[in-house]
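Below sits a lone chain in structure tokens, taken as the form predicted alone.
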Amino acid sequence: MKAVCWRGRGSVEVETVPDPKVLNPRDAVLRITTTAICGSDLHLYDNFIPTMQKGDILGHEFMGEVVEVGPKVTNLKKGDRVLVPFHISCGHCFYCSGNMWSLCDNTNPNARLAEKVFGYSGSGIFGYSHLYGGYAGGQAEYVRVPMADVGALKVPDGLPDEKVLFLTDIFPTGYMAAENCNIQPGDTVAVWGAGPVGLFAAKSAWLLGAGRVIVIDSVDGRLRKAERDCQAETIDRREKDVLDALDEMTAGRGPDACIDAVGMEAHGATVVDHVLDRGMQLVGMQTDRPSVLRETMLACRKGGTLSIPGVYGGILDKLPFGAAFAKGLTFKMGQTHTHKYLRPLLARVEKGEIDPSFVISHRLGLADAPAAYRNFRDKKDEYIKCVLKP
């Protein structure tokens, strides 16, 4: 089969690799009908997530048709159309039983690696380095799905792929980011980053009762999309100091909740800020660039909430933690518990409350993936969300 394979920093190629097979009784094999490139994939592309190996198959947002099932997968059959959450969960451990699916104890075969880096291991993740299990991803013609009896969700007839694909990751991620804000009716929610997760966080903030949504970015097309499709006020950080603008827009109080939908590859608010973070990253003094995280900590009102769906992978430097402490901020973060949100958000899609396909900017074939990765990373041609059809 054909698959998108990691070849090193800034390099992916479409290669011919062996077809996947059922290896365990709870496995299924899918023929991929639609997959996507996620902003988190760019952290792999830029080699900021350790333990990638040449030839690793990328992709954790995918759906398709069941072509084979293991003997213990009794809820699926050949021909079923399903979507699959990006993380792999057993369904039975302490964390899965507590609706904390992305923290599953049993699906990362390389848990010792993760424990060395993080202290504990979360779940395995499709196509997301050997730190998270080394599982082959879904930017391919076929994929093996472990724990398919728990993970795969049948898609109702009549809903096209593009309306449900993003339930595998970015829609629940944006929704959980908004839910973590503990939004009260009328709250002001500020979202850093108008990429797909930031846009879904903005949409979700409205669904959860926000009275005002402000989105911060520096890319024209993304700012326009936040205004047009998410009914958000926007701040172009190229033109205004973000902290001053938010102070003015909130009469000096600050947003009730702030969402960092950017994560580890943030660009600093100033040239000096960005150069400093880049330099420290290059010499190993920090692994991530936390300029947005710093800004959210300073911007959020006293007693407010900071929600962090943007991915961080290691050590951060020079965070204004004294400000966060003095203001009594609440921090909520982590990988999305996708299984928790699948059915409730699918119901919202079926009712017409939201059409997740609004984020799609490009539709391409699998062979176009190398160029799509470059353009997405470099924010060319107004790339916001690219779906691939194998």
Second form
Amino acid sequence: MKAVCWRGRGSVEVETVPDPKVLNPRDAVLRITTTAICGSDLHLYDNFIPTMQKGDILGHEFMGEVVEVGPKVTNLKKGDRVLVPFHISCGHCFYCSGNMWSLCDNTNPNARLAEKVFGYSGSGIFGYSHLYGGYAGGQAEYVRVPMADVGALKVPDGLPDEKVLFLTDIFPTGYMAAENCNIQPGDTVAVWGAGPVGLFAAKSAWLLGAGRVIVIDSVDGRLRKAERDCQAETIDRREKDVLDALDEMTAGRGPDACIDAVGMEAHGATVVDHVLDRGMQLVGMQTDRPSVLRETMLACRKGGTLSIPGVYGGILDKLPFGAAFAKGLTFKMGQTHTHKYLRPLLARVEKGEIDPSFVISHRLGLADAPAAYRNFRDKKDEYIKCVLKP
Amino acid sequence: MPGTLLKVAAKSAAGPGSGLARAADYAPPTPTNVSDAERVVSLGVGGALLLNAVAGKHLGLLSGLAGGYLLYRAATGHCPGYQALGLSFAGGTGPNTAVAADAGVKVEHAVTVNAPVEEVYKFWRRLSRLPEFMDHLRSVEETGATHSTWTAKAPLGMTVQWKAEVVTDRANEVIAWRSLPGSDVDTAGSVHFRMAPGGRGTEVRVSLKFDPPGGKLGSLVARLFGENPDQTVRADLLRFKSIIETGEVARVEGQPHGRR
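Now show the form predicted in complex with its partner chain, given that the preceding structure was the form predicted alone.
In what comes next, the whole complex appears, and the chain from above leads the way.
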């Protein structure tokens, strides 16, 4: 089959590799009908997530048709059309039982490695480095899905791929980010980053009762999308000081909740910030550039909540923790517990409350992946979300 | 038990049922009687003497023999000279333990399994299932209510076998076992079970002691083969937990990838 393989920093290639097969009793194999490139794939592309190996198959947002099931998968059969969450969860451990699916105890074969870095290991993730399990991803013609009996969700016939594909990651991720804000009626929610997760967070904030949604970015196409498709007010950080603007817009209170939908590869709040962070990253003194996180800590109102769906991978430097302490902030973060949101959010799509396909900017073939990665990373051509049809 | 490295190698090469293997089992015991520090010194001095001999410098034959003798002491921890004199500078083995207090390798680890204590105890008590999650084991054959034969993987594709008995067995509390005298590997182990607080399942605490072939030096050699015992046991327990909780062990071997 054809698959998108990681070859090193800034390089992916479509290669011919063996077809996947059932390896464990709870596995299924899918023929992929639609897959997508996620913003977090760019962290792999830029080589900021350690433990990638040349030849690793990328992709954790995909859906398709079941072509094979293991002996213990009794709820799926050949021909079923399913979507699959980006992380693999067993459904039986303490964490899965407690609806904390992305913290699953049993799905990272490299848990020992992750324990060394993180203390304890979360779940395995498709196509997301060996630290997260070393699973082959779904930017391919076929994919093996472990624990398919609890992961794969059957999709109602009437709904096209593009309307449901993003239930695998970015829609629940944006939704959980908004849910983590514990939104009260009238709350102002500020979202940093108008990429797909930020846009879904903005939409979800409305769904959860926000009184006002403000989106911060520096790319014209993305700011327009936030205004047009998410009914958000926007701050263009090229034009305004973000902290001043937020203070002014909230009449001196600050946003009730701040969402960092940017993560580890932020472009600095100030040029000095950015140059310092890049330098630190280059000499290995920090792995992540936390300029957005710093800004959210300063911007948030007293007693407010910081919600962090943006991915961080390692060590952060110079966080204004005193500000967070002085203002009694609450931090909520982590990989999305996708399984928890699949059915409720599918119901919202079925009812027409939201059409997730609004984020799609490009529709391409698998062979176009190398160019798509490059253009997405460089934010060329108003790239927001690219889906690939194998 | 010293000398076993050679014995195990000979038996593996000749096959378990061969005359050589039987002869090796009847070979006289060669107890560890050289301290670890002295074994390291023996290794250094013996190596130097051998090199000297090979280089053909003064007293070639004599230093070759002496070097070989010291290297044997280093590798096996056994000194025939000390044995003849009735001396030992290594820890002894008491009658009720398979591994002396200061000999061998000890590993302790704990894991919490999200299942009732009865189920977790029952799974472990069927010793024949241990190889499903203990990576270093090839098989455990239960030969009676308390007796069993264990076969483990050793470096270089060899196997090591020993007979063991369960010495303590209290349902849902503890299982303890030890190898019987005359085994290739001296080993003892215990596993304690306890209900975790607040309905969090069962706490499983494992303690394993073993004296690998070639003593502590042997374990250093073993580590070169990726057999770090501490890592091994931790990984074993994660697999144990996975099998009980999910019915399988997460794996990625056998899945496709591009050019490496």
